[in-house]
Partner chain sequence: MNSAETALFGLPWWQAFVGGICTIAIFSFLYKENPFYRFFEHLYIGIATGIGVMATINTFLWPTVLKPMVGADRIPFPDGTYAEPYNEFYLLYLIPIAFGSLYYFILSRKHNWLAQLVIGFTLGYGGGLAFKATFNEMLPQLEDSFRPLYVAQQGAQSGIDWLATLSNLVFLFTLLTALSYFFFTFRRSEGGPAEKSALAGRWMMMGCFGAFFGATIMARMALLVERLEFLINKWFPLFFA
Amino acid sequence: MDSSARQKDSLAERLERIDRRVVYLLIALALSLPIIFGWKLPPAEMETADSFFRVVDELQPQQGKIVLIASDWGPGTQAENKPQTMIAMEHLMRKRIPFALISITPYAAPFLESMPRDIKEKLEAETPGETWNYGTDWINFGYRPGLIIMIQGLAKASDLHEVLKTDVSGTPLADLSIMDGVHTIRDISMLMEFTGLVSAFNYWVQFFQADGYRPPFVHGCTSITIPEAYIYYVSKQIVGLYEGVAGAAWYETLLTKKYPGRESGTALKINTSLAVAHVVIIALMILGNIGFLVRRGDS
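Taking just this one chain, and keeping to the form predicted alone, what is its structure?
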């Protein structure tokens, strides 16, 4: 075998057998650089997120009505569920629609405290002179144990003040103006539920309803649970759906169109980093197959 043939064979072998450390490094760079430098690619348009945005945008503030946000996720799925929750929460706060936070998983507790306060700081920096306040614009019920029993208790309650009693810090609900006039499930104008757990989503779908009333239900899921969630969207048991972080990225694009001066959140950045990582993976697969084909052609 002459030197040119040996060089060709060596190159083909290197393409076919790229060191895994190089692969890990390229993927790490592909994921981190878009977030570090704030690169943003236009997300794909998603009908499910369009529906989610439309039903939230059509909501109007009403005395004695709140939106209930069930954040049933923790650190394991925060890369998708946190941007989903925050972008929906921001939309509500911009529209001055009061909401309550609750969770059936204990891992969500720190996020229930930090997310609305982060959005409050962002909005107040963007719109000097306007303020958003705890107890008026949002309330945190915190983690509530009991799963199905707790959800049924909320749905069937004749007075939520008696069932929930206090917020997460122990303040009686009667002392918080946001709860004035809010007593039963009929005073909840919408349910938003975000999770990576199919079981948690199913609990709310099945049990958060009362005789003759079920609030409009929108949902944010992780990418791996999209097939299970989409069934409920097609059957109209939910009226809006975030399909993973891609759905949140499209929703964020719609929100920016409505409020042109807003500062972008993390959904678009995360979605961009995933897109770049996918391109890198595809490129590596192509290089590996080129090496394989070259070596097979020379054999």
Given for the second form:
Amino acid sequence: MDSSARQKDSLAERLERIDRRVVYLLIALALSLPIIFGWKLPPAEMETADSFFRVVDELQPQQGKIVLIASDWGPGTQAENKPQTMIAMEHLMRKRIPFALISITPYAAPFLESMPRDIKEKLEAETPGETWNYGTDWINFGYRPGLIIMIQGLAKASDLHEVLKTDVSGTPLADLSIMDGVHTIRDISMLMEFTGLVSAFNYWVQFFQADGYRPPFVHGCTSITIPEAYIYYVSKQIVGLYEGVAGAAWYETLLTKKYPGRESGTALKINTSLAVAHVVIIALMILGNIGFLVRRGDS
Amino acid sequence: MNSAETALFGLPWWQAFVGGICTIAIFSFLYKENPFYRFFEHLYIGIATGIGVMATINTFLWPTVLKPMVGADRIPFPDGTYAEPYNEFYLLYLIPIAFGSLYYFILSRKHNWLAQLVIGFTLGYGGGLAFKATFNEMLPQLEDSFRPLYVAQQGAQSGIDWLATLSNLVFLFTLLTALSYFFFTFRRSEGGPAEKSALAGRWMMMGCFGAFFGATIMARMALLVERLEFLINKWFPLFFA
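Could you present the same protein in the form predicted together with the partner chain, rather than the form predicted alone shown above?
To see the whole picture, the full complex is given below, headed by that same chain.
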């Protein structure tokens, strides 16, 4: 083997066997640069998120009706589920549609407290004079254990006040005006469910229905569960879907189009970082394959 | 202590500081296995378990079960009386509590049959719910799988909607071939249509697994970007702001 062939071989070998720590470093850089420099790429248009936006936008505030937001995620998937939940919540708050927060995951509890308050602060800063208040614009039922037993109990309840009794801080539901007239599943005008767990999503699909009624159901999943969640969208069991953080980023674009003065959230930032990292991953895959093909050609 | 110092060592400062240390400790595994990583991994598991237990006690067991049982949910008046009388029926909660507690007999060799009563009960209701769940979940999907192989244009246009028709054909092909892959009850003749169909089904599933893998990479990157965002925007400024 002459020296040029040896050189070619070693280059191909190096391309094929890039140290994993170098790959990690490149990925970390690719993800960090857009955050450091504040780059924002326009997100891809998504029909599923379009549909999510449309059904929420068509919803009108009605006395005695609330939207139920099942926020079944914790710190592990907050990168995707938090922007999703917040953007949907913001849309509801802007439309003055009251909503209730609930979770079957204990790790969601702090987020159920902080998210609506963060949005309230943002909206009140944006529109001086207007206020959003706990108990009239939203309510927090907190973490409710029991999984399917709890979900089925909610769906079949003849009076939700009896089943839930109090909000997260122990205030009786009768003392909170948002719950006036809200008694059964039929008073829930929409169910929004955000999770990284397929099983949590399945529980709501399977058990949150009673007497032939199931509220329109929209869902936000993490990227890893998109292929599974898509089945439910195609079969119309859900009428809107956030496909990971990319779905939230597109939703954010739609919301900014509708409310031009709004300050954009984190979904666009994360989505841009992901796009750059994907380019790096694809480039690494191509390089690895070139190395493999060159070596195979030589041998 | 002035306000700047309070901000420096206040609770939010420590929260962000400890959060950054934990994040870096977990990421140190990417370089190589080390005791720093191992310690924080155990810490994380312990905290997660503790949060789960305490959340169940604080949000369910105490307010919904124990508080009414001991009558602590009643509003007291200054003269020592209560807004409502004590409801003895809440003591009936003791029956399911006692029954559920039988599960702990699983630790006893002599009496572990008592735990089996609880397990049997759990399996029974679990089976019943699973039966219902399958129908609620699968029937709409089954219904959706009956798709027309000729889709007409919507609205004023007439003729065939080629895209929708092609989409339904691909769907039907994938459905049938993937199902045929899982027929293990008869012998497929070599090179016969059943084997070819199963092979096509396998290829279709490979495409699906590829989509899953791509989605997995995207999800993992999203988890990482959230931590990086925390380090860049909240942790590093602790030292340089």
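From a predicted model like this one, the values you see are computed outputs, not experimental measurements. Residue numbers count along the first chain shown, from 1. The term rigid core refers to the most C-alpha atoms you can superpose between the two forms while keeping them within 1.5 Å.
If you fit the rigid core between these two forms, you'll see the Cα of residue 27 move by 2 angstroms or more.
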